[in-house]
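In structure tokens, one chain follows: the form predicted alone.
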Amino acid sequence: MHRSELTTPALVGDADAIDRNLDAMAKALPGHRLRPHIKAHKCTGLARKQAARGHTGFTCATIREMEGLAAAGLGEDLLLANEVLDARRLGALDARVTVAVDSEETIRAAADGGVREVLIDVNVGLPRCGCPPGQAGALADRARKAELEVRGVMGYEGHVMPIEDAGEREAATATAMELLKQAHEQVGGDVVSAGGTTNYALNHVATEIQAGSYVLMDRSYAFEELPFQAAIWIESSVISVAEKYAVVDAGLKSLALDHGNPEIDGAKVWFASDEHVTFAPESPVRVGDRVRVWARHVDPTVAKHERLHLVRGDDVVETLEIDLRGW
């Protein structure tokens, strides 16, 4: 298929750029130093490409992702880095399953659901899930009394990821990881799981890094020192042209705006609505022209699509199902 034959809006990826991103991370963090986060692409096809490069343990955000990877034969070591209150579906998986816990209730849910291994989730500065560092040891003791194996700790310094200056990002990472290190000293275990795409080389405490965005890459993370490039876009069609602006058939239902407006090369994006992006092109465009709309946050953008079309030049060389959507 030629790229021009795709019905727009379509999620399209540069096959060579994705391979380069995968190879760069495999070189930087070989084997179990990386536990790729599946939430970034929700695609077993891309997970297989990661596993082929030696990254065979995965991080997940949903039970659906855990089930899909296990069913695909990618269940060597799966971490649900999220709290759940009903773990029965997890306990039934033919896979090695570890679940994050940060309370007596989530510990009980893991034990009742048949899960055998957990990580103590620690709040390292991002106001999201995780117990205070000083409570990690007591929670680990409670988990062991519930006959759970405590593999170690995890924490996500997500508030650090958007910092553009690498020195400031490294310093903020160190501050967050000092909290996780203190918790690990109380908890024990072999695993200290943390980190992400923009600080994978700056986190000197974690035994494994949970980076995910690097595969497809956020435009909002386009920091100069990172070896990854934006590899996906929304292929769209110009459907209307006015004197000072034009409109394409992408919009809120095909891309995420939580990190800001999308980008169009050679144009200024004015705004996005349900099915439209309105932009001011630097050069004239015509109805029917194809335009690449770059989302600034890939994770929720990918989740809006059923499939990803990989292209090399103008040829569609592979189509991958986004088969881990949902919960």
Second form
2 protein chains.
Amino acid sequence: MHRSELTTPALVGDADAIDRNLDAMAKALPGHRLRPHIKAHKCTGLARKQAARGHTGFTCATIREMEGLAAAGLGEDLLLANEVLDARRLGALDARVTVAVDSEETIRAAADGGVREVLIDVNVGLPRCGCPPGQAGALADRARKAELEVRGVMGYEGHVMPIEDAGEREAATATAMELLKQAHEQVGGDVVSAGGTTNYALNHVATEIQAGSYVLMDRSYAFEELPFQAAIWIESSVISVAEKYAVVDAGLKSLALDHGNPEIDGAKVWFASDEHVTFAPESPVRVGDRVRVWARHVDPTVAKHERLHLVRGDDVVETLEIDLRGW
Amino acid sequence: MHRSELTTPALVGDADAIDRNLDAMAKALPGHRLRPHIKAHKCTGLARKQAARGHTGFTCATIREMEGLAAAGLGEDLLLANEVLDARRLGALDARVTVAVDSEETIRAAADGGVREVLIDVNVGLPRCGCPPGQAGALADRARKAELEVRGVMGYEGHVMPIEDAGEREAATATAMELLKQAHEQVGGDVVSAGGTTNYALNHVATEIQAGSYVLMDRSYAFEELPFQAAIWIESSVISVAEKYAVVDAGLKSLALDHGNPEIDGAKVWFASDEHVTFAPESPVRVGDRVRVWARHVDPTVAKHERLHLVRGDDVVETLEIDLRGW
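Go ahead and give the structure of the form predicted in complex with a further copy of the same chain, now that the form predicted alone is out.
First the chain shown before, then all remaining chains and molecules of the complex.
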């Protein structure tokens, strides 16, 4: 299929750029050194490409993602890096399942739901889930009393990911990981799970890195020293042209706006509505022209689409279902 | 089913509030005076409730919405209030189909695609689609030469919707509608389609109002004089509690952030991540508590969900599929 035959708006990816991103990470963090985070793409087709490169353990943010990977035969070692209050759907999976816990309630939910393995989730500086480092040991004891296998700790240093300067990012990572190390000493186990795309090479404590965005890559986080390239966009069509602006048929229902307005090369974006982006192009455009609209935040943008079309030049070479959406 | 049995995050609506919103609008704009905009809820179940109240013509923003309504037997009079470059899927529908056109190219697309009726889309002040008012007559002539029936004009005054003061909103509406009136004089036809939820009673020119949000109602647009009440929220669970904040399992993948951070009554929202909202509650909360998270923008929030659960008190009385998503 030719790219011009795609119904717009369409989520489109550069097949070669995605392959290069996958290869660069597989080279840097081979096999189980990377536990790819599925939330970034919610796509078993891309998970298979990661597994084919040796990363056969996965990180998930939702139970639906866990279920989908298990059903796809990718359940060798699945981590739900998130707290749940009802783990019965996890306990029922035909897969190796580990879940994050950070409280007595979530430990009880894991045990009651039939999950057998947990990581103690530790707050390393991002105000979200995770227990204070000093409480990790006591929680591990409780989990073991509930007959759960405690594999180790996790602690996501999400607050360091946007730091542009690599030296500062590394220092902030070290500060966060010092907390995780302290917790790990109390907890024990083989696993220290942390890290993400922008500090995958700067985290010297984690035994496994939970990076996900590297595959499709956020444009705003594509810092100079990183070997990953923004690889997806929304393929749109110009549907209306006025004197000072033009309008494409991609809007905030196909583009996540939580990191700000989308970008169009060679144009100034004015604003996005539900199904439109109004923009001022530097050179004239015509009704029917195709325009690439770049979302600033990849993860929630992908989650708005049913499928991802991979192109090589103008050929659509593969279409992947975004099959792990919902909860 | 009891509300507490819903898997969180879940899109939940107050069945009585929705009925009241539907009834209030049906009373104010009976029958074809309202052409409900489907983009607000993307749900044939809610469209049926609107049709049962006498509104049997609908407005859509996407071809998928048009297809879904036609397939559901709701195709008596469907308007695609948006420009398209390939109208073949519209021409193939078993429904009365009218499409907006604002250029030679979109007129040609309508004719080539087998669509028989159009409205001339006029720019009335919002920099988006629509021709300049002075060109509407010439476009109507072109459309008629292409053997299209020109039913009249449309012109969406979206820029007036956020004006909080009703008097100013009415004045801005009048200014916009003066342009539409001029265009209509050149174009002819029975239809003058415009308006929305916040000015449905203030637009004295349109023959039909395209309001949609009134059913579920945006909290930020629920101005004092309007008889509509915000009726949907994201039902979430507290999954982690720290000293100064707590975390629920609803995040920006279940809540649209384009109008700003979501709101939680009795709490200050700190920030939203993909699957979490971190907030500081005024009174202590516990892991497992249910929390209502209010999105500021209803349309794109609904579009993130597969279904809407309607509750009366703690009973889930109806579950509707959000079946018109995608493109």
